[in-house]
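Form predicted on its own, single chain, as structure tokens, below.
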Amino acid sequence: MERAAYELVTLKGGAHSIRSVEHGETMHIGSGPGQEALELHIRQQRLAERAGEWQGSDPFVIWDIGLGPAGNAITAIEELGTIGTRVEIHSFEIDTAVLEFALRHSKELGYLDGWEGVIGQLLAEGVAFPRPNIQWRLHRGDFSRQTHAAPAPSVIFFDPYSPARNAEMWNLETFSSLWSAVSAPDAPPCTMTNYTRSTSVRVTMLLAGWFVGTGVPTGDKDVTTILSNRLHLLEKPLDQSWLSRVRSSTNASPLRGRNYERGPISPQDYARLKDRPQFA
């Protein structure tokens, strides 16, 4: 019998989540998909407030990188469904098998209950309209190897598998590609949230061009990471004390290529890091 790719697991608080058998990782392990989405992405990025204040003639754009079982996207839709602003959510996913698994277990997972029709339409047609003001698009394929046919975002949810299991999504090339999407002079202010606290990943983000700060705790993580294309949007930017610890870290080398390689930072990369504007 072929081994199942995913399985339901019960978290400490009683909520259900999904474990990838192939990657050996449980998604939203600390507090479940809906609660983690609220803590890490929705509230930290002040999503409803910023979308409600949006004055652009084009829609307010969210990039949902690593759609997975759609916990982040569904929570955002519930948060934004009563505002008047037009919203576009662009979800990127290499393999929708996990979402198809979640759809079959929507009752147990809870957060998908009632959204089965919308998810089915998204999977079948690549676009769905979960609320009158919200358009939700699915972009299939390997995000780290593609050009991204979506408008510049104001908000990014960054939620792929961990660097150890999915290094290509956390490397310098990917974060540089993301930076190019938000660094144009006419790009809107943008923030990106994710669950990592890795020194090497933060170094990679900084060298790609991003401003990087300390993010809120969620689940069993006491700290996460938030990025922006505007320094003033970060409440707790990484500072000189963090920079001084990088030099002595055994895991501070930026991630390059498609292999997860750990090691201390080189003198050349450290010199580049010190020259980043947020440490001026």
Ligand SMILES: C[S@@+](CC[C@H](N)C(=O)[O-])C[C@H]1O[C@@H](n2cnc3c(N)ncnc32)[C@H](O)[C@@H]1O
The other form holds:
Amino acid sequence: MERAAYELVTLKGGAHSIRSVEHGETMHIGSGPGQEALELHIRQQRLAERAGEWQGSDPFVIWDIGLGPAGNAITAIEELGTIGTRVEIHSFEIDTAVLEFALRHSKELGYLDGWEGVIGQLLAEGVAFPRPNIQWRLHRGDFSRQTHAAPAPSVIFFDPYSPARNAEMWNLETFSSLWSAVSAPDAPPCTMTNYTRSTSVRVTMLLAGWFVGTGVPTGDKDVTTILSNRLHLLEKPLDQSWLSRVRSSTNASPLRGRNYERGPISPQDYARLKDRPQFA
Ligand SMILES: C[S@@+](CC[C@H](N)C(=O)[O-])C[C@H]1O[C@@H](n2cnc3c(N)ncnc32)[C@H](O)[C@@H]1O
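To complete the pair, please output the form predicted in complex with the named molecule; the form predicted on its own was given just before.
First the chain shown before, then all remaining chains and molecules of the complex.
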């Protein structure tokens, strides 16, 4: 018999979540709006406030990278339910099997309860309208190999699997292509959140062009990472003391290519890192 790709697991406290058997990783969603989605992505990026204040003539744009079972996307939709601003959510996903699995277990998972029709439409048609002011688009395929056909975002939820298991999503090429999406002179102020605290990943993000700071704690993580295309949007940018620790770290070489290999940073990469504007 073929082995199932996903399993329903019971978290401490009784809520259900999904485990990818192939990646050996459990997604941090429980019943109700996911705590991680709220703390790490939505509140930290002041999503409702920024979307509510949005004055642009175009919609306020969110990129949801690694849609998975849609915990972050649904939490964002619920958070934005009462604002009047037009919002576009662009979700990127290589394999929607996990969302289809979640849909079959929407009652146990809780947070999808009531959203089944919207998710069904998103899967079938690639676009859905969860609220009159919110358009939700699905971009299928390998994000790390695409040119991204979506307008420049103000907010990015960056949520692939971990670098050890999903290396192509954390390499210099992927963060550089993300940087091109937000670095045009007319691009809106943008922030991007994710759960990593890895030195080599932060070095990779900085070398790709991003400003990088320490993010809020969530779950069992004491710190995470937040990025921006504007230094002033970061409350705690990585500073000189972080930079001096990079030199002696055994896990600070930027991630290149599609294999996860770590090591100390080379003198050439360290020289480029030191020259990043955020350390001036
Ligand atoms: C941790 S799960 C995402 C959880 C989800 N954000 C949530 O809130 O429920 C990671 C997702 O990233 C997707 N992913 C991994 N590599 C990808 C790639 N190269 N392109 C697009 N999606 C990818 C996986 O298929 C998986 O669904």
